[in-house]
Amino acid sequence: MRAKRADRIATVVFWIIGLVSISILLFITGVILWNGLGKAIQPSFIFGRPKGFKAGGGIWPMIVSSFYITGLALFVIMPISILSAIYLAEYAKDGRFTRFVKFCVDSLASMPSIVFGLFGMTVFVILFGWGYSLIAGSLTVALLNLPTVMRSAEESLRSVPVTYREASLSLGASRWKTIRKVVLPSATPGILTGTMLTVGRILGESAALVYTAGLVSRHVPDSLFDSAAPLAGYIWYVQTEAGAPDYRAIVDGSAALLLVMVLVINFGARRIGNYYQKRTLAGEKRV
């Protein structure tokens, strides 16, 4: 009986806990869409320019410096994380040197994105010489999420059973073939969903790359060395220095479509590694 009991509470306990997170959640986005999404789904906002001091100015400059600073830290990111996700997972031994690189990988991993923003700034926007630009941005952003990248293609290659291994080895395959044509297509579900996740959390960042890309642009980036402004700086600097009358409008509405772009993309990335999961789950049956 007293286990019973103690059962129930713990569920009540347990199912409160999870109302009140959810809440909280739909609450915040309530919010934010209800302020701004009026004003965000004007093509007028989305595909204008800023107007400094006067009001109607729109946010495509930021836009589009968002995805290219997006597009180019996962340029980045992706060969040098899978490379070396595969290294640590398939040929490192465990020892010191391999603990070492974890330990500081997962370091790196829980660092905050302000400090990278400060290295960026320093070794890119002065020591190179770039100055403000989607270049230092973009490798900025790059160093920040490597680490999370890295240990995810790792967790999931390493999720990927060790029968694969054995049978592709045992009918004659080389160990790099085994890599390359089954534990990373088994494993490609659990990377993809990784990536589009990052994906979402460099379009949200704003601390590493108001010092290395800049906070705002009224002309798209047409070079690696022009000034850029993702949409999360910019929605900052408008609320804190910009002097349009309607900064609260323009804060609102890029914060909306700003939610609604990583909403999509969390949603898409889910999307993305329940199909390759399907796929993987139907090939092992058709085996």
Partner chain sequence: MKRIKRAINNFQRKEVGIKIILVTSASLSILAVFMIIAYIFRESLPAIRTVGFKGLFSFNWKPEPANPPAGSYGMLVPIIGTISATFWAILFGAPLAIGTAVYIDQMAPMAIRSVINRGIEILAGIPSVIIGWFGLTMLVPALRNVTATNGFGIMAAGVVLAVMSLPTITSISVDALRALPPELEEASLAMGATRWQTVSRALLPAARRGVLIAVILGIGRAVGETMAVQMVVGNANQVAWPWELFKPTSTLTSRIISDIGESTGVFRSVVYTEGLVLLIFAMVLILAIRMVSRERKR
Contents of the next structure:
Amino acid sequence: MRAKRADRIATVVFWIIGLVSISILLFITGVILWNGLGKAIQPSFIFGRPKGFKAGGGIWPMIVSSFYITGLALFVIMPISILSAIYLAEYAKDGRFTRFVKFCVDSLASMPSIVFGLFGMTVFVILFGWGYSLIAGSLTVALLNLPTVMRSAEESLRSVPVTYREASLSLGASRWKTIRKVVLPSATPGILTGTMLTVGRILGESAALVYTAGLVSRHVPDSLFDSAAPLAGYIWYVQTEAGAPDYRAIVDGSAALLLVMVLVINFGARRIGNYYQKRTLAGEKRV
Amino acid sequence: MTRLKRLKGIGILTGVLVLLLAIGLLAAGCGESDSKNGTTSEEGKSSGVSGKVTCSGSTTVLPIAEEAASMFMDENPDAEVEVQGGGSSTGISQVKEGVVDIGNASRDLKDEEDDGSIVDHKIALDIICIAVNPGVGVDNLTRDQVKGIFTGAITNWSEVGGADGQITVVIRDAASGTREIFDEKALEISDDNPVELTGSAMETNSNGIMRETVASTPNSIGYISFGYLDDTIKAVNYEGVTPTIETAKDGSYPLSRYLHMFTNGEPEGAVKGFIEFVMSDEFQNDVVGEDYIPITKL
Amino acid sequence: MKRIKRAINNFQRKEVGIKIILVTSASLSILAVFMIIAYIFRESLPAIRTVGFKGLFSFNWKPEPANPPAGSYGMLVPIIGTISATFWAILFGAPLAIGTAVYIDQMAPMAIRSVINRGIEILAGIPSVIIGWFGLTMLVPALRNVTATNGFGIMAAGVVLAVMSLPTITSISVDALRALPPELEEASLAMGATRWQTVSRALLPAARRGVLIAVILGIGRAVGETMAVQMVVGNANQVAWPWELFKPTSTLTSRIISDIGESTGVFRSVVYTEGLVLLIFAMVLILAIRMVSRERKR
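Would you mind generating the form predicted together with its partner chain now that we have the form predicted alone?
In what comes next, the whole complex appears, and the chain from above leads the way.
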């Protein structure tokens, strides 16, 4: 009897905990959207240029910079992380080198993003002399996100059934051909999901970028060496500079817009993952 | 066995390759930094000014510099002026290092910063106002009261004639010229008189966020450039004197300082054009004159 | 025969070439880790040399941006601030997150189970600046109204960090619970144990290492979080121990982001030293995770 009552109490408590957690996150999302969405959908705000200390500035250069940085970073991350993942999942034996690589990937993943920012500033901005630039920012976030993409790619590769490989190898295909034609295609949905989640993370990144890519861009960057302030970093900058009379509206609007972008991408990532998962499951059943 | 050996060879080879790549990158980077220094071009004087001007430094000078930049770029479509904050000390050290063309500062050059090559362009006289949250019922503070509040000897508004309320002190970052002048002139801190500020003072990185913090935090006090004053905060009288352009000009309000643009050597090309524009009667009267005391009127 | 041999040779050569490329890519992570550690360390050296360990690990913080070597740069205030804020983040966040994980895995009705899980995963992507802005505009004023303080400080930072580490801890704990063999749960329930008894006596103990790893990763997230903390922690230069909830203070990350843009010389080097301390924190956590997961293997 006592056990039953304890069980009932525990059930209620866990229900409350679960609902509290989800409501905290929903509440924050709601507040940000409620405060900023009105501003965020004004074309003059989305497509305008920042106006410094005057009211009515827009965020177009920052939006474009965010996507430039994301694209460039992915361009660097994808080949390296997929090749590394192939090595770790398909070739590497459990030796000292492999374990060391994994340790380094783990360490890289655990470093705070501000440390990447410091590194990017020393090496790309100052040592290489690139200044606050698109390329410095992109390389910095590329380093920051390399381990997560690598890990998710490795996991996707490992989840491809061994039978696929055996079938291909027994037909006389080389190891590399097996990976390219059989293993990689089957792992693509997983890799894609991981990549989409990374896009969301890069769009939301600020600490590693404000002192590598720049704090504010007055025009859309037109070269790799132009400063390219991303939206997330700009939100922090506007908040800390608080110069324009309507700076609160600018932050509210930018925050809402950024949140929508990130949530849509994360949601899309999960959908893609689900969709392919269902399809492969259905396919396997048919076999 | 041979296969295994070959694999080991591959490992070593790869290591060497990676190392070479790293060294190559480093070398390439070093070359790049040398070639990127000359940012100003001196051509095309007849058809307006062209070239790139970069400035950084004081957030007090920032609104003036930004306004000047956008007006200057309207007049000279081939010119590009980039303005960033960072604080007076940052501006001065960056102009010395050649990172920027102009270092903005809201304080004078210090002896240890003067290497002989820095050229000073005074652009305006600014006033530092002591600002409180509008809810604070105090309108005047004496020198000793200000000292007491910022050093933590006075912690409640009731001690200086206000209603009961724990004082929140807001200060600026260490690189701020405004803080430098305030510490020196209002708190009389010097090397011979090292006074500790109250530890609970919250640091803010710009005039703007200082205004925002004081405006939104009840019972708070801070200091701010005259140009940033608006109705979200309240400027109190200091020693019975209201901070205005007139009282600063005649010297009865003591917390004033020059705003500077520093260049490394005499300015040339676009940088020269930009500074001349800032000093022009038109810009000084129409823009600087709104919130500061134009240098042309002194 | 010769042709076949050549074909096999070509074939092998190609495989070897591919292997070189693969090993090179994998080595890049090693290179990255060492470069980051090397450069952060190199940039910290001037501070370690001139300020010394005694100076760095003191409470005395008085930077001199205009003449860096004359300042004092004790990092203990931000180090303790980081620890205090993280302490509360985990104290608030971990129970909530682990409870949520149990709820998702055990209690939630099938229909909404995956919705909530996905919801948490999607919301894990809320950028930190946005949570910081929420903290600054909603949480700090709320705390201000409840207490007699200005609202900034360890409490605000702790809550913000708890929210940020909540999704991390939740989703890894869910994974840990899911990874348990289903027989464990079935056997416990079959023996007549209630769901709560199953969770508390069978499932959570069995998954405790995975949950511990989740909490450690949550700590890592809290220690390294920058923008959100800088906005709400108050950025004051005074020690705030975990029990001093409403004292504005600084964390390592908030100091770094405030100072990096406006420091030179030794002062700048101290900023890198703060980064080095963060790196050491991160390494300790990584080793802790290694120890926990190695134990599991045995």
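As the structure is a prediction and not an experimental result, all values here were calculated from the model. Positions refer to the first chain, counted from 1. Rigid core: the largest C-alpha set superposing within 1.5 Å between the two forms.
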message: After a rigid core superposition, would you say the CA of Thr11 moves by 2 angstroms or more between the two forms, or not?
response: yes
